[in-house]
Amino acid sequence: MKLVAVTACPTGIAHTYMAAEQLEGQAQKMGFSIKVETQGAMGIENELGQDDIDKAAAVIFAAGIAVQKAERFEGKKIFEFSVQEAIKNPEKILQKVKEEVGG
């Protein structure tokens, strides 16, 4: 399954990054194929594609702040979560989409 998500919490520092490094190792063991954009402090870093976010099976916004450019992902299944829950338990986000999404 190809997924995108966004991670941003309000400092944009180191929360944001882990979150996004947790989602992204959890993905590759449970075999599903994942990009990740950071929103924070630095900015935008590794902006989803438009390609990218069609192709996608579902996005999982892991935020404690607005996405920006949320209007990229309409039309999408979005799946929001905390930046802690994308910490703490990606496991959890990504079955939870797996079940609803399929694949």
Contents of the next structure:
Amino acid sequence: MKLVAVTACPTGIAHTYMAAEQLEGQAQKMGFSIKVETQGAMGIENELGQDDIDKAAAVIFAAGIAVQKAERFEGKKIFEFSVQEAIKNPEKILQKVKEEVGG
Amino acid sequence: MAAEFTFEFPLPLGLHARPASFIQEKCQNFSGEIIWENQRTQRQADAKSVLSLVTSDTQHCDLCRVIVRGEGEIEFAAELKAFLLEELPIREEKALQVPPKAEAIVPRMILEEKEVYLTGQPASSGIALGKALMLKALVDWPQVRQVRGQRRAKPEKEKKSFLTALSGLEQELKKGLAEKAGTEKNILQAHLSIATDPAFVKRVMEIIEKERASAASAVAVVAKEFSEKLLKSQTQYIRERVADLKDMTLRLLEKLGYKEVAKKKSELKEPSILVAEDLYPSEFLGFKPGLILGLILEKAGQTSHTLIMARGRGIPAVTGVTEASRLLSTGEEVVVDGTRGVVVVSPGEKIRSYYQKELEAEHKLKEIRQKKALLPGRTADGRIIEVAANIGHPEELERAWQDGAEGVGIFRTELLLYGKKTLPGEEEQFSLYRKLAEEAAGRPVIIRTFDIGGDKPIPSVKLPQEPNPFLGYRGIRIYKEYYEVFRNQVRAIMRAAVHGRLKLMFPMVALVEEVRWLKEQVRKFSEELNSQGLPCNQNIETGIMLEIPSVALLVDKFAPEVEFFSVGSNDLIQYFFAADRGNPQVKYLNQPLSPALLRLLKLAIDRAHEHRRWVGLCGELAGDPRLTPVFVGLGFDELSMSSGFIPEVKAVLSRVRMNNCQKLVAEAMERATAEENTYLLENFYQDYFSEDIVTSELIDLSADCCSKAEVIHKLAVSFELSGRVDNRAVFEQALWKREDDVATEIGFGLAIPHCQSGTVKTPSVGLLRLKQSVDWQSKEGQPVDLVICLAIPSGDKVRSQIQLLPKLSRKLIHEDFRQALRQAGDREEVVKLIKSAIS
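Switching conditions: you have the form predicted alone, so give me the form predicted together with the partner chain.
Let us now look at the entire complex, which starts with that chain.
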């Protein structure tokens, strides 16, 4: 299964990246492919192209603030979590996505 | 019959003045009697009297019995019970949510410990703990004593005059209420509720009747009685009521014909913290230096000379503390936190320990400063810039040398005159200046002649009242009228200049013809002295203050007349932007980084250099190390400041290069606003002052902290001690702001407090391993034993370094990395681990 995710938090130097790291690590364990865009103090990094988004089975937001350029995800199935949840329990998040999307 | 109920008092701060007035308001609607009985203190109170309620000394969770008698007692008792348990706590909470003033930073510890505190603006940094001394106490009870004990034969007459005085006061207060708003209205409201308080009135009448006391005497006696009861209470908040009571007593006594009991200045006998509405420089100087531990002022402007002197002497001060002189009283233990703009009243144990750590931090910072004081006044590439001290009194010299002053950039001689009935004559001044010259031991000392007028009125010189003294008759403008004063001083300086490197400087020059006149007089004095056979330095180096913009634009024409210029930044800015420096409402116009001001200064300095004249800066701004690169870039030859700032300025000087600073100024002059330049300057600091992201100073492997608040404070202190942040208070606040969004505990026993803030000088990482785990106050959070603090500056030129922090954050997700951090044997190993994680 292909997934995309966006992580973001108020200061953008810590949680954003920790959440990204967790989601990437957990996806690998569960055999999914995932691309995580970070929106932090460095601006948008590892930006999701329209192509990435179109091909994804689902979108995960793990954010403490509003996600920028949210219009890219119109029409997609979006799972929203807090950035803390992504850090503390990435497995639960991916399990939930798996159950709902299948795959 | 009576209805009654018993309940536990719900308010954490106890039954103090404000909730008492809410209860009184509520009970007023009931026609019968309501008795409040505190089961713990065994005191009874009339629930329709604020004073009576307050003196029941009811604390949080005290069991209270309320007895209601009269028509509809059962219904009202039920209503009152509901009010006390439900509505009262809500109203009290709302009343407590008055936000502190924007500029004060209240340490989290104070809020968590529910301490009583007042806020103002930080005015002179540092911490002082000591006893308060009210300089203008409203009423001192000992002085009221003289009124007490008076007897009168006709009680009816006395009762009548008391009631007349009371209703007169009531009318005044009501009239005031209609006109006032905000805090002032609240005060009047409080006064009104005392004036009309049934318990107070009843007791006064009783004493007049029983003891045949005069009305004034009865008021004084009852006020004292009530005040003592209030003071016995455990609730600190009640002091507010005592101040109101004093205030109202005074006004009542005034109405009864006793004006002489009012206001008398206290005397300073032991080291104290002075509390006053404002303090004139003369008053400040009237006290022995060692006796002032700190200052709490209501109204002093940041650039008032009293505060400037307090900074010079390293005396912590907070200003803008509304009602300080009403809320505090003599002898009370207070903390003055001049770094944060906070005053803590009767601090508890945890706050004492917090400030103990603050004092230790200040002490260590002082040691670091002393090392910097020894640096030469020179840029990294060797351009010499003299770093000098501003002084107001020869006594300050010793401290100035300790701080590393290379001379005196301005001796404000008019400060010698404060509090003196007569002006010092030529001989007296000569011996003083001579002593100064000798003590300076070859270092240059610029003596600025009397700048009388403006904000510095001198009792011995009677100047006419004018609507706008800053723009009026002051400085050299009065010298023709007060020619002898001028003559005596200049002659004294010229004579003393034989004994050391004294220089002469004139204030408030606007025109070339003024300087020509001054120089002509100097020549005349020197001829006089010669013919009198008194040795003098005929070629004394002479300069003028550059504080009026007209001088800046005509420096080339002034140059043939003078040897140097010294910029008085406070006055120059105030005249340039047409904004009174003491008026808080136009404070935003005080813009040292304004491109307009920079252009003016650059033009003036370049012209002066073309004519081989040197230019100094002797205003307060010179002491701001953040601005040092700007002043270097502008081309100043000398920077003179309150000596306390010298070490930091020298440290910055030793690290900057001329060409970089010049480039910075060239860029800043092309911007449109001061704000853009603030940003520009922040980036400049990033480019030239960047350091390793982590050093062992930032690591503590066995931190002893009992709470999250202590952890955050410890981090703030260690970041300032290692030079990572300018101001630990601002940094601490920034960390808390992030914690308040969502606590940064992320599981695994790890918390990562972090922030982006202007006070952070360079991207930094700190690490604490805690001896015992603490609760990080997060939802469903686990205790934390490993804390990693990430700090980044604001500004956009730091990308390359900020990039390192996300790398570290990602790494922290991995158990093996955390394990390594927890097991590392020493700080160096931790530094290595972190560095390798981000490389």
